[in-house]
Structure formats: C-alpha cells, structure tokens
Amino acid sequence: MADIKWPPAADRHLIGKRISRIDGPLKSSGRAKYAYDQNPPNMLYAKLVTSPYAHAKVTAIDTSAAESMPGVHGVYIFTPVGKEVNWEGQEVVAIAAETEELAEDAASRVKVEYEELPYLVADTDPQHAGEGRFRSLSEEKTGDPDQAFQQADATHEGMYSIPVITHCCMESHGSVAQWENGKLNVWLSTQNVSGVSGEYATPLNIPPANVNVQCQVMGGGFGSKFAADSWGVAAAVLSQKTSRPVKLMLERDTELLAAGCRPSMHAKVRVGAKRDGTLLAWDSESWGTGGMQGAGVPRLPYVIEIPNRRTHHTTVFTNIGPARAWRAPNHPQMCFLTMPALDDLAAKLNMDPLDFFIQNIALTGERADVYKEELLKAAEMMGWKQKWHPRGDKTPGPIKRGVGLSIHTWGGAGHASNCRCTIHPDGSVQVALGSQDLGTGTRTVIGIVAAETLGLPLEGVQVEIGDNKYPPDGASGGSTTVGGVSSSTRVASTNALNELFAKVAPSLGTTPDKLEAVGGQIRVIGDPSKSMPWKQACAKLGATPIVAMGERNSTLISSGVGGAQMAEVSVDIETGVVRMEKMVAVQDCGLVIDLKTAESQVYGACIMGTCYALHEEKIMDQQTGTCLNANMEFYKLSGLDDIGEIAVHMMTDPAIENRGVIGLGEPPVVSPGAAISNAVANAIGVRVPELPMTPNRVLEALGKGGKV
C-alpha cells in the first residue's frame, strides 16, 4: 500500500488547531458511563479477601460461614491451600452477594490460615538485602573512566533516590461481567479493549469471539491496565456460576497495594568534567525494586552519552506488590539519577546549568540541535537568565527561590491499527476501531483526521471506539496510540473517499483523480465552480453505503522525541515546604493533530510530575511488612494549591512535523522530578537527594549542609 501523506499545512482546516474534546460535554455533565457506572438488572457485588501478610503460605481456607449467609451466591478462590502469597493485599478469595454491604460482611467471615514466611519490603542496598534477594543485571564499561577521572578538573560524588510509587488511578481496577447464553459481556476499565478477550476464554471454556469487551471511558491507567487481571476473571467466572451480572471493582487500599507500582531506583554516582564544563567521566552503582519481579535495567547516564563511563545495576526482590508499566517506564528514574548529578557538578564548577548543558549538548547525539533549541526556548519562557543565581538564595527572609532544568527523551514502538470508515447515502459518516480513550482525547483525534480527510466539519463524523466488536486496535501504551489510530483512520477515510469520488466523477464531467473534498463539497481541483454538496454526492450511492477499511502497522513511533523543562520553586527554609511556582515545558512530538489536547497532555504530565517530586511515595513498614499509606488520606497527591503556573510550548516546525504523528503520553512526565529537584537545590544551596522532597527531607538536607 502506498504511503498516504498528511495534507500540507496551508490546506489543513482541522489538523493542528485547538479543538475541544468531543466527549467533553458527556464527562463534564456526568453522563459518561465508566465501568463502575454499569449496573445491569439483578447484579451481584463481589468483594475480595486479601492477604494481611507480605509473604506467607495459605494453610487453610474456610468459606462455610460466608456461604451460609442469606444473599451470598458465589465464591471464587484465587490462592488455594498450599500456595504462597507474596505481598500484602494479594487476592485470596472473592465473595459475590446481593449488596456491597453483604459482600463485605461475608468476606469478613471467610477464615484463612497462613504460615508466615520471611519477607523483605525495603529496597535496600543489595549488600544488605540478603541471600537470594537480589540479582546483578547489568555491568558495562565504555572508554577508560579511571584515566578520565584523573584528567578531570572537577568531580562530584552523590547519592540519589527515587522511590516506589503507585499508579493511584482515580478509577480503580475492575469490571462488571454479565454471562448470557454462553457469551460474556464485560465492561472493563482497560487500556487494551481489543486484546484482553483471550484471557477469559480458558477459564470460561469459551472461544475469545464469545467475549465482548467494552470500555467507553476510563479514569486513568498510566500503564497498569493492560490485562483483565485475576479479579476481572473472577468476576466473569462468578457471573458464569450464578447466571447473574457481577461487579468487582477494587477498593482503594487493594488498588494501592496490588494493582501496580512504579519501581524505585537508587544510585551512587561519580561524575567528572574539565574546567570549562566538558563532561569526561561517569561511574554509577545503582539498584531498585519493583516487587518480586525486580525492576528494569537503566541506561545511565540518561540522554547524555559521556564518553568514559562505568555502570553496574542490581535488582532487589521485595514483597511489596507487583510492578507495572508507569508512564515512560524507567525514564523518570534514569532522569532523576542523571540530571541532578550533572547539576551538582555544574554547581561545583560555578557554572550556570543552562550553559553547562549547552556546552555538552553534542553528547546527546542526533537530537543535539533540537535539544539546544528547546533549552533556549524554555529559558526564554522562564526568564532563566534573570532568575538563575549561584546556589543558595541570599535574599533575606525564610522564603528562598530557585530554578532548575532537565531534558528527556522516550522510545516507543509501532502500533497495529485497523479502522472502518462508512459513508452512508444520507451523508452521515462513521469511523470505528477497537481502540480506547484513556482521557487523552483519542476519540477527538480520530474524528479530526477523518473529518479533515473527508472535508467535513468535526461534527460530521461519528466516532465509534471502546468496543472489541470494532476492527482490532493495539493497546494504549508506549505513547503509540495516536500514531496508529490516526494512520489507520487516514487510510480508511481516504479509501472511502476515493470510492465516493468514483461515484461522483461522471456527474461532474471529470475523473476521480481530479476531485477533492473541501468545505463540505466534492469539487474539481482548480475549478471550484464545478462542485457538488456532500449530501448530494452521497445520494449517488443509492441504498448501499461505502464501507472501506484502513490497516496500518504504524512505524510512526515515539522514539527520538524529547523536550526540555524548567521549574521555578519557592522553599520555606523554616518549615521545609516546597512550592512549585512555575513549570515551563517545551516538547516535540511530530505532527500535532489537536493542539489543545496535545498541550493538555503536557499540562497533565507536569502536574503528575509535581506529584511524584513533592508528595508521592509508597511507605512500607519493615517491621510488619505492611504498607502504611494505602489510602487517599496518607498517599499524598498534589492539590490545586500545590500547582503553580504551567507554560507549554509545542515544537511544530516543518522538520519535526515531517516525522508524522507521534505519541505524547510518556515524554513530558520524565523531567519534572529532576527539574524541580534542581530548582530546590538552586534555592536553598544544598541537594535534597531523595524524592519526594517532603518538608522533613528538606530540613534534613539543610541540617546536613548537603552531605549524604
């Protein structure tokens, strides 16, 4: 299939404009129906019994007291006798009953006996982790770091830590399952509408084709909702057993304990440079945990390829709940281990970090010129040269201000997508594909592409997604969705339009290749006087609509995109409270389909980054193996008053747009932690080496004078 190009900038009527989401009114009015809002008649409610221990063997399960209660209709065993549970909150039993209250009461009457086993919940230095609790994953050496350090005019050594955090989805994991006539309907909060039906097939003993999965809207996933999960299967099995719909949505504590976390990463870093700031050498010893499966291998240093480097990384296995992909897996961690270390070295050289990074910009490789342009644009928007000062704000009073910067990238993959475009004889148009909208505006992007292609207003296209009965589409992950769905939609819409041109061309006295669709008309290229209104053209179809497919295994990927961010903070050195005053984000992502939703993605990433920089942390009690903040009272997120001004600039020059449509979900969430940390160091004169930068940690760093 020949490549189908995007319209030139001068010919775009919708693409690249600032357009509101087509599902905005439904969401803002409360009419949008999430999985939790589905309440089929005669529905049962299911609740979980979970492990109170970090590590134990199940020795006995007695559900008789629960099953004897009036109104209890089903029991599902996740972890049978003799099997181990490996984290607090791991699911053991599910109970289905007439009401939520009854299900909760029945779950409390299930008796489970455990044999407690040794556990580890601290992501400690591997040498203290204990036998069998860690594995060396990577050790690399490039150049001659030992000799390079000897040649360095300045070196810096530091310890940097970024903790385990949870996904904290506002809509918890779960589903409503309805078994009818040998088929399953499931309303699932998922990032993978087209891809999860097979997970139900084996336990239900039905073909995947007999599973209908729907997800019209969802309240956050951030990489944690690719699977149906054990609780999704449990709801389906209970529905099959009881012949009634079953709702099983996780409670907040189980959501935070068991539904996914972002791995931690810690590193002892040494870095050296010449007097003029030229980087020479890097040496790091890093480790982290993502639960019992460990954590990924970082590539350090991040973004900047220092010529002489030595790295060693170890994963630590802990009983804290499973790791799942969290926006830009590994990148926020790698960024935080790198950018503050380089910022500290710049301070040791008495250099402005902006000058320091530009001095070494060639080490970023093929993106060097783009990074430089992004840094300079961010500096202009921040007023960097007016606000930056050598470390430590010397102004009187307890409130100190500072600025910091960071750069980032992301690497994604292709996205398989199939789209069906239907043009009806009455002029109405539908595009359908089995994707999902995580809240990023996917519906709107699809509608814009189809409407632009067909020369119609956005309201002239009906977008159908969120159901696996539509042509299959890939999971939403890796910032790949927009590239895939826009490509397949463009192909399907173009194919449908070409069929319409063939029907209309004789009436306009021309051939199909001489026609174009613009402004709700089909017209001869170069001769607008020869035209036909859209509806009149579609009437030529008679009684048979045009149905055209568009298949695209998109090679448009998010790899190689990047951006620069700068943060301005104020720090109260008497209380330790950090406030993010301003965040500037300059980002490239190829061709922007909807400028408004693209900017919204970056705004959201900056807010999320402020959350993990200042508040978020999964706190484990080493004495009991339990989580101390598995609730929304103590698992802290930023509030409206914690977020200052956010200024976004999308890089949209022709060279960047020529790369095509590239995703935006991951990249801008990478840098906020590092940029805010560097701004705090600039404000108070010492490094707070660990995220989140809570008041206690700020005061502790001030008390130590920056010594780890």
Contents of the next structure:
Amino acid sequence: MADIKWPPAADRHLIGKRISRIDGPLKSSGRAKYAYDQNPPNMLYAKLVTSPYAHAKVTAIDTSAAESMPGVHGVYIFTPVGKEVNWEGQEVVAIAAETEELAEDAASRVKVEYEELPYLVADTDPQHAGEGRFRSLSEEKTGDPDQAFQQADATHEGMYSIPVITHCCMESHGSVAQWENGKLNVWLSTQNVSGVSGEYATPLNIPPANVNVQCQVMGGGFGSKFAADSWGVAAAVLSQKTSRPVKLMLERDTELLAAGCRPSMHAKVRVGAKRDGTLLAWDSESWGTGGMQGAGVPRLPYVIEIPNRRTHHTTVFTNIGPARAWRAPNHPQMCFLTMPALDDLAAKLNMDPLDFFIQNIALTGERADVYKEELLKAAEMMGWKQKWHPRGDKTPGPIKRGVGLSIHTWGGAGHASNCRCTIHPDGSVQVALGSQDLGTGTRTVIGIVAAETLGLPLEGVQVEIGDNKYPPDGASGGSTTVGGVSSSTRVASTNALNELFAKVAPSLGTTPDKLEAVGGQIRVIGDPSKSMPWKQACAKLGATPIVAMGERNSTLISSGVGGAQMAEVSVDIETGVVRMEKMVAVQDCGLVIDLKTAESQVYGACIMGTCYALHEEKIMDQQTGTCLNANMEFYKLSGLDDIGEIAVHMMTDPAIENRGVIGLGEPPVVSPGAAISNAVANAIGVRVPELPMTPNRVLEALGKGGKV
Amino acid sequence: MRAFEYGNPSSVKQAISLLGSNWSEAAVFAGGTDLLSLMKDSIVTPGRLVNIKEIRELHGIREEKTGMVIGAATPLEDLYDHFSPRKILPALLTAIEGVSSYQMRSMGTAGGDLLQRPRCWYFRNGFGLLARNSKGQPLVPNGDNRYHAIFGNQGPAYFVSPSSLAPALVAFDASVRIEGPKGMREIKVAELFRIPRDAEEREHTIAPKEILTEIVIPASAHNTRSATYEVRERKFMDWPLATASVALRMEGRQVRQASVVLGQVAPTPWRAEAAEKALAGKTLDEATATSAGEAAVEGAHPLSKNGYKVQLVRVAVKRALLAAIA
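Could the form predicted in complex with its partner chain be given as well, to go with the form predicted on its own?
The next block holds the full complex; its first chain is the one shown before.
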C-alpha cells in the first residue's frame, strides 16, 4: 500500500468546501434527540438536594419524609454524614420519583443538617486569602530581567484581571440511565463516549463492557463533560436499585453552581521595550483561583517570548466552585494578562499596536511569518489602518470608537482514534467511530473524509458515532477530535477501498494499484473509459461486505496553530455601555476538512469571547458564601443584537494545508477578551483593567463611577 | 413547586371571592411570567392561583371621557400594537419596547408589569424582600449591591422597582382602579408603590383580597411631549440599569411643567422633584437638560458598589428630555 496522504487540492471534491452539517435539518426541525429527550417507558425522574453553604460538614441526613411519599422510589447519598461540601450547589442527595414534580417536592423534604465551616468566596490575592488558602506554584526567570528593564526606554506597569466564569452549556449536564438485564444503557451528554463506561463499572459492580453509552447530539460541553460525574453515577445506581430508567438532568442553577468553573487569573505586570518597540523585559506577579483544587500555571508572557522575564504564580483555594477545563484551558487568561499589557506599552510608545506586534513578531518563534501574515490579513479585513487612532477617540459626542488586536496559539494534535469502514454489496457505506459531535461538525467531517476517499457524494456515506459499541475513540478535548477522526477515517476508507479494488480489478482488466475511485465510479487511472459504477463494483462482493479498520495516522495530522483577531467597539462614555461593532478572526488550522463548520467554530468562539469580555462573571456574596447569579437573568450572555458583525478568514494556502489536519475548537476563543479590551482602551483612552467590561467598570475606569 | 388550587373565575367579583386575606392563601395569576418563577423557586407559595385571564372586562384598551383605560390583563404586545402605529404617548411606547423578550411581551400583562416583584438577587435567592441573613442583619449594604437602589435606600429596603411601565405612567399622572370586597377604589399609580417598613409589608399598597383591574391614563397625557430613556448593558433581554421617563407640558420651547420619573433606582418609581423644579419655566436645550440631570441626582445615596448608577441617572434624564423634544 502506498503512503497514506490527503488528496492534492485539485482532486478534492468535498474536502475544504463549504458544506452544511449533515445533522442540521434534524436539529433545526427539533427531531434530534438529546439526552434530555430520551423518555424510555416507565422512567423515573431524579432531583438533587444540594448544599446551601460554600463550605460545611454534613452532620445529619433524614430522608424519611421524602421516602414516605407515595411515588418516591429511590434515594442516593452523594455526601454522607461526616463528609464536607466545598461549594454552594454541591450535590448531597438525589431522590428518584414517578414525576419530575414529585421528585422535586420530595427533594425539598429531605432534611440535611450541616456544620458550617469557614469559607472563602472572594477572588482575592494571596495576601488576603488567609493561611492555608494559597500555594506558590511556580517561579521562573529567563535571561536578566533586571538589567533589561534598565536598558528599556519605556516601561509600563499594569494590573489585569479575568474573573471566574462558568461553561454555561445550553444543554445542562445529565443523563438518562436504564438498567436492563444486568446491563446499563445510558444516554449521556458527554464529550467522551468511548471513555466513560469504566466510571459506572465499580459502583454498579458490572464489567465496563456491560455499559452502553450513547450521545448522538449534544448542546455544548466546552471541557466540562468528560466524566460521567457523580450525578451520572447516581442516575445509574438509582436505575439499578429501582429497575426503572432514571432521568437526572441538572437544573440551570446547579449547572451554574456545580458543573464547572473557568479559573480566574490576575496579574501585576511590568513590561519594558526600546524606543522602536522592541520588547526587552517582562515581570509578572500572578494569581488566580480554581476552587479548592487549584488551577494551572500560566506561561507568561503569552505567545510573545520576551527574552528577559521573571514570573511568579500563586494559586488561591476558594469555595467559589469546582474548576474544570474551559475551552482552551489557561489560554484566554494568559492572553488577557499579556496582550493588554503589551498594548498599553505600545500606547506609551505612541505606536500603532499593529506595527508594535509586527516589530516583535520574531518573538513568537518558528511560526512568526504566519502570525505576521495573519495580522496583516486581519488588518485588511478590519480596515485597521483607516480605523486605528492614538488612544482616545477625539471625535465629538459621547460615542467613541476604537480597535484592538490580539494573537493566540493552540496545539490540537489528533487523539487516538479507530474507525471501521464497511462497504456493503448493495453499495451502501458506513463509517463507525466511538466519537461524538459536540455541535462542532464532527459527524459531517467524518462523512466528508469517507466520501472523498471513496469517490462518493456525501449522501453515499452513513456516519455512525455517539455510541461506545463503535470502535473506541478519544475524548473530545484539547481540539484533538478532528485530527483523530479524520485520519482514522481516511485510513479505514482507504483500506476498504483497496479491498474493493482487489475484487474489481480483474473485471477491468488491470491490477488494483492502477484503480481510482472518482465521481461514483471505479476507474483505471489515466484511462477513464475503463470504469465501473460504484454499485456495480460493490455487487462483486457477493454476500460478504468489506469491513476495514483504520487508526489515527500521524502523517495526516499535525499540531500547533496560530490566529490573529481584531475587535472594533463603540463605547458610550456617559453610560459606560460597550457595543461590539465588528470582530475579525484570522485562523490557521492546517488542512480544513469542512470550511463551513470550521468557520462556524470561529463564529461561535467570537460570540463566546464577546460574552466573557463584556458580560460573564460568577458573582459571589461574601456574607453568605452563595452565588448571586446562578440563573440566565444575571449570568449574562450576549444576545443576537449584542454581537455585531463577525468576519472570519481561514488560512488555507498550500504551505498550511500541507501540514495536515489540526484541531480548531479552542484557539479562536482565546483572543476576544484581550482584543475587545484593547479596542475599548483605544476608544476611551484608558484601560478597563478587569473583565467583564460592564458599564460600572467602564465608568470607574473613566473616573465617573464614584459617589456623588 | 408546591401543589396549589386553581381557580378560573369569569368575573372580577367571583375572582375576589376566591382570594384570601393574606398573601399565602391565594395569588392573582395573569401572564404568570413572574409569578411562576417565584413559585418554582419557593419564594412565594400561594395555596391557590386565581386566573384572571378569562375575565373579559380585564382585557383591552378603550377611551373614556377621563382618558384611556387599559384592562389589567391586556398583554404588553397588545399595548405595543395599539401605541406603535398611532405614535402616541412615546414614553410608554419606549417602555413597552424595552421589554425585549417577545415571550414576556406576549404573555406579560399591563397589570402584571406594575405588580411584578423586585429582581433583587437576595430576594430571589430566598433571603426575603428586605434581604436579611439569619441574624436579621441586612445583606445589601455590605453585599453585592451593583443593581440596587441609590434613592429611598436608607433602610429597610434596598431593592429597585422593576416595573417597565410605572415610570412613564407616573409621569403621565396615571391612575389604577382596584376592586376589592368593598368595591372599587382609584389611586394614582405612584400610590400603588411604597417602600416597605418591615418584613410584613409588600412593596405594593394593594391588599391580598384586591385585584388591579384597570389603568387610566388621563387625556391630558396627550398634551405632553414625552420620552423614556433606558440605560441597558445588553440589547438582548436585560433589565435597564437606570430609566428616566419624562412628560413635559410645553409652551413653544419653554417648559411649563415637567414630570421626571426614574425607574430601577429606588424601591418605587422615583419622582425627581429637583429636576422638575429645575426645568419649570426654562427653555429646554442641551444645557438645561444637563442641569436637570444633575438636579435629578440630588439626594442620591449610592451604596458600596452602585455609585455608577448616579451617573446613569444624570445621563438618562438628560437624554429622555432631549428625546422628548426631538
């Protein structure tokens, strides 16, 4: 077999085109079945009793009143007497009952007693966190920062903060579990179809092979849905206990309280450069909280490796909520601590930040040329040179406009993946993988690769994913899915096709290596007159289908991407209200399989980024330890009217395509916070040092937020 | 949600007979956009809901000699459809448009807008209308009060009145008709609201056994230049951070009499009397509008995190005034 490759650009009929997702009609017509939509006969509903305290020890649980209610069938204890809860909303008890209303009513009659314990829900610096509440995680020095600062013509010192937010998945966490004949079927909203069965095995005392996990469609995970979770296990155990299916989906408040947080990050930054903008030195004292388990160490400065640098990071332990991977873990934070500081220094040097970044582009490393090209492309799409002005829009009136930019990176190598490609004698084709489509277009991408490989239209391939009965596939995290599934599908489809070639070669009077599959035909390379329609070729299989496997193939994929984003905002300096006018996103991710779903990923990321730049924060009450905005009313996301115009450009020149397929889900969500913050600074002339840039913070930065 | 009885009367009289002498016995159920979420969160737990949507005389808009009469169960969308093409009473029209959720506008009613409960997050999270901890200490002054009151907040109440329509209705000197066991009474919209003095009092003066039946906008409202300006963080479904509704009797460019009413900044719709005085007899232009905005914040008492709302009031008043004469 020849080396496996992607088809050259001229031979691609599907790959790289703008193709609508194949499950779009199902979703837009409401026929797609999410975990929430599963209603097996005889199903019970489970509801949670959760902690009202940020930190407490459970001292007594009395479920008798709930259990005596007719129609209540099961009780599950998450946090037994003597154990502690570490955030408000943490699960303590679940109750399963005939109806959702009854379950909720019964849950409200469970009496849990707590011993309240000291808590910290302030996203504070280590000095104010208290004893035992912080840990220094890393202190690093490269070059000679002290000397470099002395050589600098200009230095800037600033404080930058990005708060704790949540994933706020539109489809909350949860599952429907069905215990049947010693086996468990579970419809789980998950990023990890192939990987979670083991979590059920021990509590149910069954082998993982007896757990069937299904997730055909899901409404977002963003890093918070890799596990079965305690409430997933509870649903399964309750189903086993009651011999009835059990539905347990989190309510919106619990989703926001207990299903995951993005850690905060704050930094005092000092940065120095020469008069021409050349960056010399960086010094940062940073901290942040990821709940009680701490959070990752940032690599600062981000992307731009200033040669002389000192960094120190401390993690603060709080009861704000449990940290979980949030789309591009650490990167939005690192980006927000870096790019605004550099932008502020550029302003001090009276430099256009575009010129300033290009002046320093070599510090981005081996992909500097790509970054430069991306910045210039973004500038062209934004009309940067016409729109940029020195700090502070001087035009009259309260509405000030400004532009800002940022760059980012991500890995995105493909995860382990196995694909099974079946060619049936009737000409139908199935590709099956134990992968999942988070809403990103994975199902469509798999179909495109298989159809392209087999020379068929997209409709000629049936894609089977979202079930762990299919060949195991990696979890969808770290933007690793597309590399995994596209390469294993390419290999499996190629292997299957080669078997088909072997069957039909004699009929075409040639050898298998002289055949190609194009436009629904099997034909002799270089002699299109010698061909056979696909169906006719498959009929030669007799009664036995071809079943071929494929694994991830590292020659088809790569890792390491970059992107540049620019934001244009208008700010009402009398009210502090920021409006998104335009966002430009230029992104590379190697060979793009489906341009449309790739662009959609970037659109979605820009919207998600606008949400956290302007509105999102988990607001805690210091006096009670509780979250004040665990609802969609005050946990604010942008609406359609709030996101402005978004222009996306995917880099697809041959040098980039030749790198192979690389993941895309995460990188475009990294820059918006920094780019939008820089745009606001450009508009109003001062930095709003903290996200989200709500009117109170904008007015405070403008000196208009104080008392009468 | 607790189990409850459901009454479906066809007359106001029948409805009143189904109400109780205290709030826990029964609640009037109109659009339900607020009541149902309060019940789901166990913030209120009425034993009975009395649906008034089936009562015909509570629907619709009609003209009487004294003015325009709006049935309390009329959906906001019907009001919008009435006001929008006629381009009348712009202060009210803008306030209706500010209810930017079509679901809310379609289900929510005129009376319900006035009688909806405050959005204070301490109240909605179960700490009571006066937001106190288990020791009875108020949580708002030292808590996160970014959305709380800057007027009328010397205690015990710190929440803000959420009504979208009330500031405009107060500016128009509108009234409400309230039916109870002893018959009908008519009071000014401003008198429908109060700052509760203790945990027993609600923020409305209506009694548990009464029903708000009609809103009356006096004919004189049509002789005003009016406008509402709302400052909002998002265009999409969001509460204004501050609102100003103004109704001006003009003689040429001169203000004869001004009504300036603020929303979202006090436990009641808040009349900015100093601004009204500052405007009387003045020629309205950018400068007088700005000084009226400045006068409107006289007596403001911002809390630890809501000083910015003082600035928002200045701007909302100025912009509403300029919009009224634009």
